[in-house]
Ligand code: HEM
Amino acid sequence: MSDGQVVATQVRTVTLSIAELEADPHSVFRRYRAITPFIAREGGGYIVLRAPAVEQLIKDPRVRQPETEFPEIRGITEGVLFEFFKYSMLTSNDPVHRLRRAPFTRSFAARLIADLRPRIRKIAEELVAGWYEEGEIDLVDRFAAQIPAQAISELLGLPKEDIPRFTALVYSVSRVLSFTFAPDDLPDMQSAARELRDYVACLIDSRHATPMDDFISAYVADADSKGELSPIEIIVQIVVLIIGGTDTTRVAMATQVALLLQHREQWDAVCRDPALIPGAVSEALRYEPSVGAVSRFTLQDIELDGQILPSEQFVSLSTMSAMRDDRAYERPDVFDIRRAERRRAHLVFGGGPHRCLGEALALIELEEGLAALTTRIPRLRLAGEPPRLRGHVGIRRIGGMRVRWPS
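Give just the one chain, in the form predicted alone, as a structure.
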């Protein structure tokens, strides 16, 4: 053995319960990140903790996107929820992934999204104007949830009156992306998934009959012209876009406002200088990401810092842990909107062929939503305790968030 050569060993991996991980994930990750590159999770699979390993494995050819492994681990082997994993571009690999994503890439153009910025700002300002005289609201329900829902509604061409219906279904269905749902939750989640699938199927049928100047019409026409996707694949891709375009941004919107209000000097700085908004959005996504991890499936044994991550395993690449790793950030547990390590490609959006398709839209919504609040209500305050952000993988969950301001 030459000097400096690392010998990888298979040591006994720490296995943590879901309860331990959910109670205080940042403390758990901080503790174990110092002593091991990954941990095992109750119920199956591993969580990779260190930033260099997470960044490496996001694009590593020795892993692939999980397909149906995750629902199978949780006992979901049939039904509409299983179909979402079986037919989604999020849970597929090339060449199937390329076929399912291509119509979005062609239709979800950057210019189309950029053109939405003034409209999203108007949505945010109209929301504020609608409840400003009340003096106190739940910001999650009345603002954070409304901006992405209205934006995705306009982008896809969904009737505005349908927003309460499809957002309620999304919040139920998206729980499947977490390890924390209970078996008793499955019937309600399957029912919501069935209703959401049927809702999208009706939308697609209507666009076939009467095309409109909207995203769904363009997407359906593109997919039909290529003839590469089945009807269920077309439906599921739209379902996935609705889920991804509403729930994750709702959580991120409320979280960034809560963090800024708890760091008053930084909130006041953003109110004085709107140029700080992109940095504030980026730092909030780093400090408390709305998506806790990126999923992968190992194709072979992989050596990480002298230990072996086994093959054929479901793996969560923890963005929560990586973005609090002092290997990548100075003072990682400090919230600082002026942080120097502001990366061009934010880790919260993943990487490689599966990097989040809605990244540009999400950033615009977060920036314009924050701009509307800081411009209109600089004296905004939390009314009570800060919201509790829960979850360590998948789409995280947030409770209510009361805010008030002088009338």
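Being a predicted model, the structure only gives us computed values, none of them experimental. We call the rigid core whatever largest set of C-alpha positions still superposes within 1.5 Å between the two forms. Positions refer to the first chain, counted from 1. What changes on going to the form predicted together with protoporphyrin IX containing FE (HEM):
- Superposed on the core, the two forms barely differ at Pro310: its CA moves less than 2 Å between these two forms.
- With the core held fixed, the Cα of Ser217 is displaced between these two forms by 2 Å or more.
- A displacement of 2 angstroms or greater separates the C-alpha positions of Thr167 between these two forms, with the rigid core held in common.
What I would like now is the form predicted together with protoporphyrin IX containing FE (HEM), since the data block earlier showed the form predicted alone; can you produce it?
Single chain only below; no partners, no other molecules.
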């Protein structure tokens, strides 16, 4: 070996059980990030911990998106839930991924930003007005869950009376992404998935018959004009959009309020100065992200800081760990809504070709939701223990969160 040449060695990789990882993921990640670029998970797979490697691998051709392997591991090999994975943009690779995503990039982002912000603010204000007199509520159910469900309903132009049923279906199906279901739950989830698929199929048919001035009509017209997607692919992309946009934002909304209420001076500052809202949203997503990692599959051996991440393995690129890495952030374990190093492309939304399609919508929901609460209820308080966010990969989980205020 010549001077300065780095040779990768296979150091014995630390393997952790799910229980160890779930108990206190931030501490576990902090401890191991200092000594190793990745750890192994009992039962298979690796977790990449350091910011530079996570940022690199998220868009690296040496890894690919897992396809139907994820449901297969969980025992889902047929039925509508399986179709959701088989035909989705999230679980496909190029060239198929590009075809499935393209109609959205053409019909989605710009329109949302222009139209939805005032409507989402109105939704948030109406929710607050609906329960303000009660003086105490569960913020997760009565606010954080309602905003994404109603925002998606607005986006798709759903009739108001459909929203409760539609929301229940979405929450039942979205559990497939969050590791929280048992084999016994599968029949109910499959049946909810079937109902959701049929609901979306009807919606698409109705827009075919009578196009309206809404996102879904634009999407259907675009997909039809290109003729590159099958009818089931068109339906599944809408379903994935709906599922991707509910739990993620529900958990993020509750978490940002909980964090601010635990750092009272920062909550009060946001109440006084709404210009701090984007920084508060961004910092909450960094400090306690609602999505813990993105999944990839290695196509070859990859050297990371002198160690080899082996080929043909599932890897979780831990955005959660990376966003607490002092290689990328100063004082990473401090919650500070005024921190200087806010990045233009927030890592919580991933990166590369699969970067979150709903990022703009999520930020609008989180910002307008926070604006409504800080304007209407500046004296909001936690009414019990702060909620604990659980989970270290996928969509993280939150329990209830009671809040109160003097009415």
